[in-house]
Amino acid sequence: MHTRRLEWIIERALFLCAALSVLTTAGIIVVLAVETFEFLREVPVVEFLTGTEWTPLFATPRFGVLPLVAGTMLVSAIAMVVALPMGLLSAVYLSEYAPDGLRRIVKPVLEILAGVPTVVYGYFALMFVTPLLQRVFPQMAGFNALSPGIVMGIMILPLVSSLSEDAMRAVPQGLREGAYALGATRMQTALQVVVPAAFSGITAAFILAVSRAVGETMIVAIAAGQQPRLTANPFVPLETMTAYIVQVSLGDTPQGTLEYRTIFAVGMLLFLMTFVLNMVSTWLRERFREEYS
């Protein structure tokens, strides 16, 4: 009887934990949706989504969010160019080539990068990487997209590497032995057998890394500048969606105003972008399972 009562309590406690996470997510969505609706009552949604000028705090405000979206996508794309190939190659080496002793040393050291505060990364990008790049590209401004993009790629590198390596290590050893029995080399086995077999886990790591890059705040707030502009030039200052939210959240903008509600509209758009990324990840995993089942 005592055991059944204890199991009942544990079951209810686990249910409350699950419900708390769901209710927290629902509360965030509701707050974003309500404030975004109030914002869109005064600003047409077409102007918000297609406008090319973002000056909500100026005397003549403009509410076109495309400059913020372009800045976010540019910095995230640079980060992905750095993180995805390096992370995948690191995962292949750790999973298929590195001895067990070396793997036990290298993987924790690599994951230390994920524990460094993002503020440190931001000042590292501003004070070290930017002056270094300016020697190669003299036309680069002090605030730019390239420097925080590279440093952000280094920051999310352990995420890609660790999750991808875990997915590859989960591939049954029998697949490797079968490939070796057919005469495949170690590289052929790694790239043509192990990587496709771990595709779902690798895809999840990539999508999670993209979401992490899109939602990064402090690096871009410190090193990218706060000049919203619609450009693909990585050498000039720009502003991302998260950096704008930080700018308005400092307390200078009165609550309840249209200018203040812009952070909720931008936040809702950011939420939808990451939600779509997660849906794409799920679709890719399901499609891969159907093709290889």
Given for the second form:
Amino acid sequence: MHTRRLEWIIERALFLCAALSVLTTAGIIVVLAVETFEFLREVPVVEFLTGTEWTPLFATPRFGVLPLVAGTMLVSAIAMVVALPMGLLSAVYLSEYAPDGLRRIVKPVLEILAGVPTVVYGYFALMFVTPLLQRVFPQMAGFNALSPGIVMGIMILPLVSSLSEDAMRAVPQGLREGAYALGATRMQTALQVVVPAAFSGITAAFILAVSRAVGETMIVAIAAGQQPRLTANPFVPLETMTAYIVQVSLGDTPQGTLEYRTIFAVGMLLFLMTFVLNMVSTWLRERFREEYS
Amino acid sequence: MSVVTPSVASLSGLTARPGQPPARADAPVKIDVDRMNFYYGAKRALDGISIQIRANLVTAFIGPSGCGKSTFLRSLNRMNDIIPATRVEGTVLIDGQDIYAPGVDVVELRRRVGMVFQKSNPFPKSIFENVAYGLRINDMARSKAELADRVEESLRQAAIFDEVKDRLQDSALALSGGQQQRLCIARALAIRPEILLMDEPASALDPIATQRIEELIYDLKKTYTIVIVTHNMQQAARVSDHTAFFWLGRLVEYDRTDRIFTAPAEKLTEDYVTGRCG
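Provide the structure of the form predicted together with its partner chain, given the form predicted alone shown above.
Let us now look at the entire complex, which starts with that chain.
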């Protein structure tokens, strides 16, 4: 009797722990949704989504989110240009070439890169990479998209490489043997058979990395500037969605005002973007698993 | 394990000593293996294998799981090279050339010695591209038309063309298990190997698909030297001309298939083929 009671208590306690995280998530979404709804009562959704000026803190506020979205896209795109080829190539090396012992050392080391606090990356971008790039591009401003983009690429590189490597190692050995048996070289086998076979898994890794880049905050808040600007120029200061949220959250915007609610509207949009990306990534990984189960 | 002794078959004028040519001694020797040992790390998986495999016949390797027959098969196109820490001693000659000699081009070797695996392993590409792959990487087709011809010819040889001719651009993964295996045979045949190694090619297939593969093997031996590993003794009896019985990494007996199954020289072989052991 006593034991059964204890079991009951433990079971309930565990359930509460699990429920807590679900409820927290739900709570966040509800708050986001409510505040966003309030915001959209004052700013038409069309103006919000298609406006090209974002000046909510000015005397004549404008609420077009596109400059923030464009800033996010530009920095993420630069990050992906860095992370995709390098991540894929290092995955090919680790999965198809590296001897077991080397892989066992290199992979954890690479994953340590993912453990560096992002604020460190942010200052690395601002104080080291930007001055370095300014020697090559003298016209580049102190705050810009290129430097945080590159550093963010380095930050998500382990994610791309590690998940792509997992996908490639999950490709059945039989496929490699099939290629070798036809006289394929190691390189042909890796690039023409293994990579295509792992394609959906690799794509899932890429999309997850994009999602990570879109949501990344500290690097861009520190090194990209805080000037919402609709531009594709990587040399000038701009502001991303995340950096804007930081800016307003740290400021003295009174609660309940329209300026205050912009945080939630931008946050909601950001959430939707990363949510969709994560869903696509999960779906691709599931599909990949089915192909080789 | 068993000490190999001259068998009764040698009395009939045909040498049946392991490693020596048994029946059909008129067929030329294609693969000549002499005292070959094979190691996975420190573990010896094959022990003193000597065998002469004859051209344009079907040779079956039988024996219980782990007896080394697959390992031996895979050493004939150096497929074991991709497994770390493996080592070969002795000689393996194909057409008189030592395939383990330094400087041998493994790619060239595998082009001459094709392989079909136990589990069908089509690439995640179209049916056409699966068969074309070997031709492409080996630069064996000079034009698109030639490539298409060779693909069709190979699919016909593997007796699958009629089933797939209207959907060559579809994914190979959509085919049934038996079709996938015949596609893999077509893929192996496309580069016109001289030898075809088959590692339990029908073990994952239903009886009807198995029968098609067996008929195919019968047709193919006109053109190719075929070596097939099988768990299924009826299959060995049906498709092969010669049979080699492996036991614990050794070649116990090698003879004409009918003799192996009706009058084996070794007690161990008899016990195995009659189901008393293994």
